[in-house]
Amino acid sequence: MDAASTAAAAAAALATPAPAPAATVQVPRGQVDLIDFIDWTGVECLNQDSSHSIVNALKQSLRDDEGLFLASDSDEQLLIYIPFMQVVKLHSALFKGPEEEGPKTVKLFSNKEHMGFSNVNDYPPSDTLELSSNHLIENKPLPLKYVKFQNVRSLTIFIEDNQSGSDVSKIHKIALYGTTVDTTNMKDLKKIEEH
């Protein structure tokens, strides 16, 4: 084999794409997956397809299974309510889904309870994410307006539309990253008397 053949073989080897590594999530530094702090008894999702419910996209063991997903039912919109067992600071969110039916406009509301499709536009969102199809396949958390999510007891997520404008939205994974807030119970404090 001469030098030209060796160089051509080396160039061909470099041009061949390496197999993609398993998609691991880059958790933001100092943040944790808040899945352990979700109050599962209060989680709700409006307009979900009963055979493709919110647990498929949110629960730890299910959300990493590509065959499972959350799907909308009568149109592309979804309204998800996630309460937490304690106050958290929300730093970033990850949404993973198919390039066509994955969410596009995602509005996040901090501490807004009892929202429905009839009043979701009555409140300004704490943050709005405009997802591209690349966001949906990157498996990378998107930073939120951190100052708006400092004392979060619950999070409402409004999926307004999807990438293609089709009638069904699909989400493979929703992951929320942040930290817990150490709170002080004021009843446990004793009054200090001045001397």
Given for the second form:
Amino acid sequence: MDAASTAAAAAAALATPAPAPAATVQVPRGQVDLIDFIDWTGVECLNQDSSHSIVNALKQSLRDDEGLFLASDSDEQLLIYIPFMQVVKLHSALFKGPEEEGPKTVKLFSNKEHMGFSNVNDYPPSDTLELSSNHLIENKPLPLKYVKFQNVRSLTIFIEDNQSGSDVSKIHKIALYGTTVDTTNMKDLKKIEEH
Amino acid sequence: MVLEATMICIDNSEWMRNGDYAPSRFQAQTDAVNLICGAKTQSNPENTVGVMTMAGKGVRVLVTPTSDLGKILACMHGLEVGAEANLAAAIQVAQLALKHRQNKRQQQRIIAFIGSPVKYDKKVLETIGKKLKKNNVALDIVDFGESDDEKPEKLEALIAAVNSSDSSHIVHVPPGDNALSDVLLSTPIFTGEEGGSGFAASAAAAAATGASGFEFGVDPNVDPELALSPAALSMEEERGKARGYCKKGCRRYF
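Switch from the form predicted on its own to the form predicted in complex with its partner chain and print that structure.
The complete assembly is shown below, putting the previous chain first.
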């Protein structure tokens, strides 16, 4: 009984590693929220409104606050650059936003540094998501083309347009789920036996 | 100490031959550009500055953003004045030059010297401004030279479209005694957002004392001892001699 309950607890912990506020998100099995691996010093967002910046959509406590969101400035497009502290595999992504101004067409580029709006259409995206208003409110991460995101050092997210076609795009939350690429755990290294 | 890559757009159109800024508009502009380059590279050694022309032989990049001050100053030699300035194309080319900067961590800035009339209407300028804002490029404008009725408004509209959190500025410099570079020294274009850099502050102080209008640059109310220095006193004596000082005790001098 005891072993079973602890095993169930362990499985539950593995399946939902996200902290309590985001407990309603169904994190895919075996994946973790990659927020801990984001290199915050390199995060950039082009065309963001300075009072509604990218941290509102990415950072742990800010992204769950419905009052804080990322908004675009001159027009409805946004270009978000997220570098990671180590190489990761990306499994799925979750976008939350208002039904009208939330993102519609989202293009993801893996390992493309410093893109601008002018060259964003020069490269084929690693994946394209067409979000509907339902996607923006339900808490289910959308699966990506896993094979294209096996070796991700940085991710560029291009928000091309929004649901209603308005001049401003708003995003409440962006969450990325995946796993880290296996790296050597130095504690496991054992000294080679001398002969 | 902001890390910045700057492209300076020089107006070398036919309107720059005018002499309402001493010695000529073009020369005043060149001095100002030299000072700006110095200030930028001094405030942060990793800053880069590039220079391009808007008129003359056409919109050309003279030197791509570099931190080598000598190269920048050298390229300003032998520039020809003529033709019309093409502001829209120049800003586009400046954007491109900044986009391909070597150090991607630098903030992008364009400084445009606009001395000739602006032929675009407000809408076109606002579109240009929005595109700059979208690509996170700041814009500084030095409005001098020709001033028709609408030019200041059009340029203000352009800055309003580009401006995000006060990073873009415009300075209107009317013609007059003060050199273009002196007027610019105290503006945010020189001092940047933090409101001060050693170079700009010391240059501003030097310019201020030079223009104080007092003999020997000393205000007798501020520093009476210095005003009584040998230089000032002998000047007074000479003046007294010329006025017929001899009437009283002139024997001393003969």
